[in-house]
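To begin, one chain is listed below as structure tokens, in the form predicted alone.
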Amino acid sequence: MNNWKVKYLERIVTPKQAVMHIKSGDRVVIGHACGEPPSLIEALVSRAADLIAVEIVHMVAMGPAKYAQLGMEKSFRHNAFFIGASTRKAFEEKRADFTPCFFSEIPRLFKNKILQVDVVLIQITPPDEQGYCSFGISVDYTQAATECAKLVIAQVNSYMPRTGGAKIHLDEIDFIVEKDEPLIELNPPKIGEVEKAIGENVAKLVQDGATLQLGIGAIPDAVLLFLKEKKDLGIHSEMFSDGVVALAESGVITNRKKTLNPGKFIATFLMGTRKLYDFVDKNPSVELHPVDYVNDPYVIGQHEKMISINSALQVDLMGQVNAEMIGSRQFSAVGGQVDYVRGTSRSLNGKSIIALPSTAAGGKISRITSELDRGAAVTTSRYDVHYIVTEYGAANLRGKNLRQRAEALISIAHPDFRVSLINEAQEKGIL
């Protein structure tokens, strides 16, 4: 028997036995998004009565995040890099914290011991013949946390797809929990008429041979619906989902024209349904790498015709983008938006696109505003912004002065708000 196989058998424990090694006051980093290890999290939460002040560091929590539920605050304190649906209430009730950080720079926090990692909980594939496991659908900051952690606990799950790129050897794992269970899935969002109109407007900006970065949600998925006539598109994106699979299978996405990593889908994590997971499993054209590579603006900028497509909550008439706050309420976070906006600006013939519906609250509020909500943060600055797209068209703000920006943005605002926006712009001295 290979030496690693002996060690593998020696390290197998139950979930309960594995988490017994976590101590009060530890900082525990959990694998990201749909790649989080449900059995390990459940076992950790079951120890709540024995633990005090365990810090749970996570980005997008796709599971129930029981460690952030009411009554857990003495045992666990969640430190979020991204506020999601299952952790938002805890943050708003001051039972959790939020750390602003570009997605690409999270690994630096671990590597430089700005956030020293005591324990990491990850989910990986079974080992290959050499004893290497794939990180599957979550490499992002998960690999860096694993490399920096004092204690590595891994759930080995045969449902996890084996992806190319980053991998981990069993020698680097302290405790192994064998637990096969279906992965968390992200079902495709509902795409309405507004999203379709936005998707069509964005698709007009996509050239043949372009390399795409796509965010999460109905608008990026709607864009994919209108790319069916394009040729030789590529993917270099922090993540991609089911919509990309259909375009790959139809021959629209080939990755042939990419100037960096030609022939490869490059991502740092994946979120989708089993259709996506089956597509990437053992697919030699799919590689997942750490986020400090995939989202590095210098790396992104090496692609010709790089196009980033992200969403926002508000854009003011100067071009400032708020993609994370509703008033002073932290709703989500920056994610990789700024990484890609800045990377795309370095790309030869590149375009960064911020796409959003023209209104919110059932048409009662304009998302194009004379100024951002009081208390809201600027996610993408007016100095970085390029294209803003709504269902009413696209505004190219690059090289435009403030007056020209206001005029362009008002032209793609909802017609019901254009007169009031003109009046407000005049009062502010922009028009």
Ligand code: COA
Given for the second form:
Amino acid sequence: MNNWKVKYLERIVTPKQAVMHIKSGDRVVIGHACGEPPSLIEALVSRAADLIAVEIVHMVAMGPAKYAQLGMEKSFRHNAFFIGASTRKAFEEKRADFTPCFFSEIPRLFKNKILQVDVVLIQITPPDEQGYCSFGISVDYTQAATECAKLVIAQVNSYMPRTGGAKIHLDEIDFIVEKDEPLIELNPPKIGEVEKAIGENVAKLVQDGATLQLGIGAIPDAVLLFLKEKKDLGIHSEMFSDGVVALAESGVITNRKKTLNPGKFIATFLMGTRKLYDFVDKNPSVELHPVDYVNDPYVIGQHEKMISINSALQVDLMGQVNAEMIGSRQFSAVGGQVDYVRGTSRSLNGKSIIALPSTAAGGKISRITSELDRGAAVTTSRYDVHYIVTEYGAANLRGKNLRQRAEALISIAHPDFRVSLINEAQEKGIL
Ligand code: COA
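Alternate state requested, the form predicted in complex with coenzyme A (shown: the form predicted alone):
Okay, now the whole complex, with that chain kicking things off.
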């Protein structure tokens, strides 16, 4: 038997035995998004009564995040790089913390020991003949945390697709839990009329041969609906989802014209349904790499015709984009938005697009405002911003002065709010 096979068998434990090695006060990093290891998290949470002040570091938690639920606060303190549905309440109730960080820079926090990693909980594929496992759908910061952790605990799950790019050898793993279970899935979002209109406006900006980055949610998916007539699109995106599979199967996405990594879908994590996971499984044209490569603005900028498509909650008349806060309430985080806005600005014939509905709260609130709400943070600055798109059109802000920006943004605001926006802009001396 190969040496690694012997070691593999020696390292197999139950989930309960694996998490017995976690101590009070440890910092535990959890593999990202749909790639999180459910069995290991469940086992850790069931040790709550024995543990005090274990810091749980995670970004987009797609599982129930029981460690952040009420009653867990003495045992676990969640430190989030992103606030999502399952962790928002804990943060609002001061039972969790939020650490602002560009997605591309998270690996550096671990590598430079700014956040020392004691334990990492990951989910990977079974080993290949040489003893290498694939990180599957989450490489992002998961690989860096694994390299830096004092203790590596892995759930080996045959449902995990084997993706190209980053991999891990069994020698680097301390404890292995074999547990086959379906991965967490993200169902395609509902796309309404407003999203469709935005999608159509964004699609008009996409040239044949462009390389795309798509954020999460209804707007990026709506854009994909209107790209069916385009030719030779490529993907270099922090993540992609089911919508990309349909365009790849119909021959619209070929990756042929990419000026970096031609022929390849490049991503750092994936979220979707089993359809996506089957598409990427052993697919030689799909590679997942660490986020400090995929989201590095320098790498992004090497693609000609790079188009980034992200969303926001609010944009002011100077072009400052708030994509993460509703007033002083932290709703999400920067994710990879600024990595792509900055990278795309270096791309020859590139366009960074922030696409958002013109209103919120059933039409009662304009998302284009004379100033950002009190307490809100600027996610993409007015110096970095390029295109803003709503269902009413596209405003190209690059090279425009403040008066021209205000005019362009008011022209794509909801008609019900245009007069009040003009009045406010005049009061502020912008117009
Ligand atoms: N004032 C008050 N409420 C607002 C608002 C505003 N200006 N803008 C939005 N809201 C409300 C909406 O009405 C909605 O409420 P509901 O859930 O009760 O209907 C809620 O906030 C969420 O808004 P929505 O536009 O539906 O959010 P989304 O799910 O489409 O996500 C972002 C939009 C901006 C939060 C999300 O794209 C994000 O987090 N972006 C930053 C990270 C990023 O860009 N990553 C890129 C790579 S993945």
